[in-house]
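Next up is one chain by itself, shown in structure tokens, the form predicted on its own.
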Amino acid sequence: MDARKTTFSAPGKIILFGEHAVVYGHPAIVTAIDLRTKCRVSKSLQNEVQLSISSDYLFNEPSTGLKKNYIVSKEQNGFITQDSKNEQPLNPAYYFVTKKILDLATSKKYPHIHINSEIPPGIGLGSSAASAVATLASLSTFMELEFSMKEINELAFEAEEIIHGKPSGVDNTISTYGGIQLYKEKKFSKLSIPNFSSYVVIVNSGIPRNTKTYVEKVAKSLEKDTSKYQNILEEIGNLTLIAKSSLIEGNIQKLGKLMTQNHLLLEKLGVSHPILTELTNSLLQLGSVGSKLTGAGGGGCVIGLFENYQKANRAVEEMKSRGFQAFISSLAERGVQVEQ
């Protein structure tokens, strides 16, 4: 990392193929998107460790502009708010990341960490991992530590464990390294794909999602009818491998058809929702070459693949007119990087 820079950003992610089947040893394909979280670290003017968090969610036109300010409390082993005595302490992952780096650093500087995110939390786009990766890169640089990408990724995974219990490691790995990656049984391989014209429209259904609930739902279905649901999972796994070849070939039309097939299989698996199906069908009607839910299902986001930016933009405007949050992204965005 460049020690002269103290502002880094890291991307969110979407799952292109393989949800749920990946839990049972099949592959999944995940890509970084160009919704990013930025972290800037400067010298604290209060001679204490400060943290400020704001949002600039690109799913909404106007930024809320709200900023929350925190300071480290050694008594509470975490960050506490400076804005209200009644507010709950901040997520402990922020404190873990900060304390880890300050404990490793020989420098005695007091940092002011400012995090600004374009990624809405809780909808399956890797918000927490992007925050951890960007903060680790910026804070380690400010504190004059020379962290490798591997070290950032490993520490971000530990932060994800604090938040999610038993994360797969997908979110932090994609946020660190970027690109499009094939994931299978805790191993990643970055796919080398040609430059092709494609745009992904991401639509937030507005329905709360709970990954654990739907992972458990699939597990229970497998217990009740093992043969039926194993076959569905195997179909998803096989489809994911075909999608890998289509990506490498740059065959967008085929890729889109595979996405739609993947969604239909996820419906058979019982993890979709009427609103998700309505949204995927709407994206197809608006010119998408393929669409599907992304993530655990039951809520969260759907994605549609477009070859034409104008069509993608019209789809976004149509979704917004119906009251949904929507955004255009490209595939295979860069991982953590220096910002000017």
Given for the second form:
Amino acid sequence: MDARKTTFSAPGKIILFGEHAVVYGHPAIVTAIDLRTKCRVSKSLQNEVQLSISSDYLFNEPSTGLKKNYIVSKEQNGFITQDSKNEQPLNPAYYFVTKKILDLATSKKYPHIHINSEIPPGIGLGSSAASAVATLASLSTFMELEFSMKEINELAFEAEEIIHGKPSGVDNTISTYGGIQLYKEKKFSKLSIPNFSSYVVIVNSGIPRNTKTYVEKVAKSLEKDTSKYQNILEEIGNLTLIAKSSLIEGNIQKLGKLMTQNHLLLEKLGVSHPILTELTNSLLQLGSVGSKLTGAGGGGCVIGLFENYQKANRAVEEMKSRGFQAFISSLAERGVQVEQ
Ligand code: MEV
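Alongside the form predicted on its own that was just displayed, please also present the structure of the form predicted in complex with ligand MEV.
Next comes the full complex, and the chain you just saw is listed first.
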């Protein structure tokens, strides 16, 4: 087998509009970013299923290159996983993806799965979905299953359910298909946008948080005060549809204003954090046309939309000087793809 053909990469994402509301059937606008997770599968030299995970997080300077090794064995009541060095349990999504493919495969080859990610986990950039998508593409090719994009996306959604509880499916979909998409209830359409100059600055607040916790928090609020929270989610949904038109028209000023409004609604929903709001205000002062938290909230990242590269760059430098990790991302990156 040509090793190059079993190397795939999949992108992370940012939600431009509509997080949380998308879990309740409202639309969201999401874009793939230029941080990727790469997966290469080779023949295991140990006649065991091996998994090596390393990171090359773009945010880290210098990169940690942290590496974890696992043997994934199909014994007793299923898979036993061990990290020979760190004794940390394997992320159950990797376990699910690996087991699923090995159960389906008729080939008796033992794979060694090598994962390397640029996407830091736990900050709302879709790292788990990108890992699942890249691994599904790569491992299914190695095991001669040749999954379609649709199969990759559906199985990555199941992996996301294991980690996040009740995800909307937006992360796995954008990681599989890429681009900028309007996503609603597992249906998605790529948006073709005019060529206008726009730069998105992503700033990591450094506050750890968990998507599942914040999705559950919103569910509890809805249970307690249904009409109040339903109204907020509906407002976010309406705003997302207006943002879609602004995006297609290339009206960046309006897009920015809508972003900032979206942040205020997320605050009302109870998923922001004082530091996130402080960071969005700082980005506005630094010349962003609009700014909001992105992802589940509670911590993680904020984004700022800029018309001008110099201003975006200055904002990144300013954020870094204040001790935050920040970078400018290009948008509408490609979805899962084979690496040469
Ligand atoms: C997480 O990236 C975005 C949320 O809307 C959850 C989801 O869509 O599954 C908070």
